[in-house]
Amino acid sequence: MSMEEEVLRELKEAFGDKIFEHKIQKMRVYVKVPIDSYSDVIKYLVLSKGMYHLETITGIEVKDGIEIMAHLGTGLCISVRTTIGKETPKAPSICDLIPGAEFYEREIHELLGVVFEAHPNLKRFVLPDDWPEGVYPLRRSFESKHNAPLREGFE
């Protein structure tokens, strides 16, 4: 059994049907979990597997919401994906588990409007101080002065 298969087996044993999608690529395992299991899976990986290195957290607007994906590990990477609603996008912060998550979560908050609950500091990070509140430049609804809508044609 490969290292990737072993980690996936352990996650399935620990979380059962909460791991409702998965994919293995060389040295990378992707799992998709519901939002209420997102921080629990990351906590398991940090405490039980020693995967405390956070490569990055990515966020993207998808058809049915906003997807957040935390990428943990060195060598072998585990990517934990979850999707939240666009109307009131909230997710648990993982800063208490991995302090380096603070800047990634602030960036996703600012660019996509996700509120990371229990985050220690969600103040502005990358956008200018005069950027309008409630306008998120990575959302499909964002319109630039130069073209309307910025991401037209992408689904």
Partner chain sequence: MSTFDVPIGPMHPALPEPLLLKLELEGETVVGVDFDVSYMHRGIEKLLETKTYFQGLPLVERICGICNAAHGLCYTLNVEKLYDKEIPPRAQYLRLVVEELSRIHSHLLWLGIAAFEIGFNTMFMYTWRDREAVMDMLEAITGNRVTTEYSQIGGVRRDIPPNLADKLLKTMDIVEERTKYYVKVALTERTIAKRTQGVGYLSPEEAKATCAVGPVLRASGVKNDIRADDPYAAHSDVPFNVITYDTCDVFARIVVRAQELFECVNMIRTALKNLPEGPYRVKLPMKPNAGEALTRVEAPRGELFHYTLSEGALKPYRYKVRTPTLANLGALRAMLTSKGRYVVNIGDVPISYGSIDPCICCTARVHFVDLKKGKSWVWTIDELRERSKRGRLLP
Contents of the next structure:
Amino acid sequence: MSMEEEVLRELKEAFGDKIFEHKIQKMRVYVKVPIDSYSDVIKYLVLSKGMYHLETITGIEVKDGIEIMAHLGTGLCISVRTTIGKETPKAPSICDLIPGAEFYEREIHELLGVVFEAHPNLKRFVLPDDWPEGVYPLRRSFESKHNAPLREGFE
Amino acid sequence: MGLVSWARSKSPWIAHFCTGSCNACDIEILACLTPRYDIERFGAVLKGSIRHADILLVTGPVTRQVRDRLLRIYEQMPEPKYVVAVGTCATSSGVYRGAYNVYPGVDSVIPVTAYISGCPVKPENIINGLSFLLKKIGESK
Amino acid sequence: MSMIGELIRSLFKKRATVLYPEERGKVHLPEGFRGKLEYYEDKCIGCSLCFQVCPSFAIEMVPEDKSRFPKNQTGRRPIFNIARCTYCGQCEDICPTKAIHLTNQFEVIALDKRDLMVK
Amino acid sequence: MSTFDVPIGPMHPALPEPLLLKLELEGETVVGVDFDVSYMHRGIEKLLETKTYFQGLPLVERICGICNAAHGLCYTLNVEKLYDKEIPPRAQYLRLVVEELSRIHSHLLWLGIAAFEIGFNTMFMYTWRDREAVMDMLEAITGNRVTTEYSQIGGVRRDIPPNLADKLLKTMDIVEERTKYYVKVALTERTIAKRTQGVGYLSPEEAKATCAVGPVLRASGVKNDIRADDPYAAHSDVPFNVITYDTCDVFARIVVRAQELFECVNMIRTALKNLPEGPYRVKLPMKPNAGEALTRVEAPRGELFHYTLSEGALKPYRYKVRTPTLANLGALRAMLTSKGRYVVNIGDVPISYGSIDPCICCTARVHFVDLKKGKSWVWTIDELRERSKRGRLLP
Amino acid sequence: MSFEQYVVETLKTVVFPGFVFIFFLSLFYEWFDRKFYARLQNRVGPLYTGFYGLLQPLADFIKLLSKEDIVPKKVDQLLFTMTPLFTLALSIFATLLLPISSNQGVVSFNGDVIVSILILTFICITVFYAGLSTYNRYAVIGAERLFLQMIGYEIPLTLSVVGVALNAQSLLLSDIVLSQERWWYILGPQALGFIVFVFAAQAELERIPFDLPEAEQEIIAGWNIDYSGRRLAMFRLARNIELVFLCGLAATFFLGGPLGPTIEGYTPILYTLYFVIKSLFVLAVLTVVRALFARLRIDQVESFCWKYLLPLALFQFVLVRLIL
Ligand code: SF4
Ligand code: SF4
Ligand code: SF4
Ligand code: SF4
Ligand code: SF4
Ligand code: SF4
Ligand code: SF4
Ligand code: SF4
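Mind pulling up the form predicted in complex with the partner chain next to the form predicted alone we just looked at?
Full complex below, order starting with the chain above.
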């Protein structure tokens, strides 16, 4: 059994059908979990499997909500993804577990409007000071308003 | 060529401001100071304080956040002052054109005297642009 | 203090500086340098591939008189705004007829950026 | 003693990019630090969604100019995963060569900047003088000194012909010899040691907790290199050592980067010797398959992370970039906070900051500087625009 | 004083070896410093301004004079205006003490050794106020560093001079010069004093490794961050004149000042020549030091001064006592 399958099997043993979607590529494992076991799975990976390194957290707006995906691990990379609602997106913060997550969560907060509960310092980070509240540039709706393809003539 | 414009054309003190560039042009400007290029030949010195500078080299498209600071820095420069847009993205925002957080080039914020094109600019081209500008300054009354 | 030897040596070394405007010939300009592009309208077939692949909207397709350039099938040809060109060479790469070439012309400056056009 | 804030940046000579560090000081001692990265935020991730995969490549290379080779490589490797096509091995080797070459350029550059940060101008001048040899090689191979545009979707842009390879090998000899000299200087010069030893301390635990990457992490004694852990280009065939050092301070970062230079030189030699025959590029269609891909590349500053989600269209649905500097910001904060017997002096800030080899381009930027008010007249923006459109500002 | 004497004295003060001579000498020294520094770094330095860039400092000076002079609103107007003038006046006065064309300065009186050291302190203090008066954060930090640094190097500097004065048994610069007619003098205990003096001078002039008050990478331009135009020109000129003064002082104290073999009738010219050559040698040493080191941190400057310079100066002092 390959390393990837091995990890997936162990995860499934620990969490059963909480892992309701998974995908394997070379050196990559993607698992999808419900929002309430998101931090549990990460906790398990960090504490029991020693995957202390958080690559980053990706936020994507998908059809039925916003997907948060934490990428863990140095060699083998396990991505734990979960989908949350679009209207009032809320997710648990993993900063207490991995302090390095702070900046990634702040970035997602700004660009996608996700509120991370119990985050120590959810202040403005990447966007300019005069950026209007409640406008999230990585949302799909933002594109239609502000980011029409620019093909104007030469000035 | 008066004494004053002679002095001005021989003693360009440079300040460098990065308004969101990718760094490549910044390091090429820095490379201009180093032995191979050595713009001190023209009397140019890189100055930290904007109050001491005559020529402002701007790299990068102007991001929203930097815009006000760029204006402020420009206002703090003592006259006569010249702004040189270094690199394509300072000239016209280049590859970042259309991004939600950038303005289309430095000249949409402050007046620009000369444009040096390249992505990144070859250090020789910076020297070329600078010496061209200096010649112009020297020729003005 | 450990650099003292090098300091003294460099006193007697030849300067590393290339006096650029005077010694232009000594500038390192290898083959395949990506400088200001050149456009050969007689080779262009007007396929607009270059327009599609340019990352920075430096290329615009304009109407062209077909009779002047028989090779041009579509009646459109590109013009280039060097002020926006990132010298990436994608257009040169994709052009099926080699109508675009990035020359080793690196001295591209302007006092007015509208001067920076290649037509 | 009361604290007062000194904002460093964004218009600050020590920072190659505008990042705002807000320092809280007690006298000359730093007791707190905050970042503001919005100065550099350009919205590249969003912009990438509006570009085709081919148009995206030059943009990605310009996320950050110095490690653009790594960015471009990461992007192409990432996008290639969406196609079911074999990339010719020769291309992989050539990619490795250019990537390592740009690592050399970046580390030498950093060595110079670090010296510059501590006011050692002569060392800065010398390292940058010798770096020119590497820049010339990069220029000869890729067509530009800094921005390489070398790695393309499906292979590399150009081949390295044998005569160029010979030249490259000769350059490597020079680089090796000069690096030996700089390592000697860095290890023996008292003023350097004084300014770097015990400065910017980052314990291995802190480094792991803050998810630091690259030489910062390795200088804290943690063996971690994506080239070894998850080989991408030809790294599984070209042997190298992962360098670590255990004093955890700025000095350790100098040592690690310097030792890595030797590894790079050796890797380039091996790769050129074993260069497989065959094509160096395959043409791939404009549209990849639907799917997702995740790639990490060891950029000079540490691990670079790209992720893409494709719907099978011309343009990516989502492209995520995580750059090494963003990952190292947490580590930087740990370095810059005085705690217990570890005291951070304001003079240590630039070199500590410099020691993560910052590149904020992709990190958006943090902060700003409070320069005093100038004269009271202001041109309105429209006036300015008008003037600049006229283009002629010279008298 | 007769009218003729009066004219001669005035000419001495104003033209040679007074203001005008010193002005051009200071510009020349700056050029030498920059050019030599560049050469050490394998560059060329200023090249196109006049013959080998010789006019570069002059161009800088004229340009600064012709530039707009911004007075930020929140500065202390009085200090902001006065300090550049004071600094310039002090440094010019200081150079009048230097024995250049003869073994006596334009101004010479018993105790001028002490005055020359005192002036250095005064310059330091005016610069300190120049920094404070702008209320700029960086400038204030720069000024503070300046003061801290001064505390460090002032005592070794004074001690090294005391050793010299003790040897000459006089507090008159001209006596000190004359006492060095024995050429082997420089190889004696005074060599130690020379080393101490060079480092202290480097600190006084705020050059690497002691350029903390204006460390570009840390606090931008430090105390002079807010000065522009004419005021900056004055500060720069004052700095250059101080450079001449310190190099000259080092030559006077340790290298025999203007003394050397002379030809009847050409003495003032030859003396001036010797003086310039000797002080240029000192300048070259200062420049090499500048190129050779990295900047120290403020606490390291202090410990360097107290741990190395001071004991060295004391040791020299004791040696001189023993020999006497
Ligand atoms: S012009 Fe190009 S290389 Fe220069 S800063 Fe802009 S994007 Fe980077
Ligand atoms: S290759 Fe042919 S079909 Fe494709 S874009 Fe060009 S002209 Fe059109
Ligand atoms: S070189 Fe690149 S940026 Fe320039 S016109 Fe061609 S494709 Fe566009
Ligand atoms: S790709 Fe070549 S042939 Fe096609 S339009 Fe552009 S220049 Fe003409
Ligand atoms: S942005 Fe960086 S490089 Fe540019 S002026 Fe500011 S500190 Fe200097
Ligand atoms: S990578 Fe960072 S700086 Fe670039 S667009 Fe994304 S959030 Fe902004
Ligand atoms: S790390 Fe620095 S050099 Fe590399 S891409 Fe980022 S800003 Fe550029
Ligand atoms: S961390 Fe960001 S700014 Fe730095 S090199 Fe990488 S992409 Fe560029």
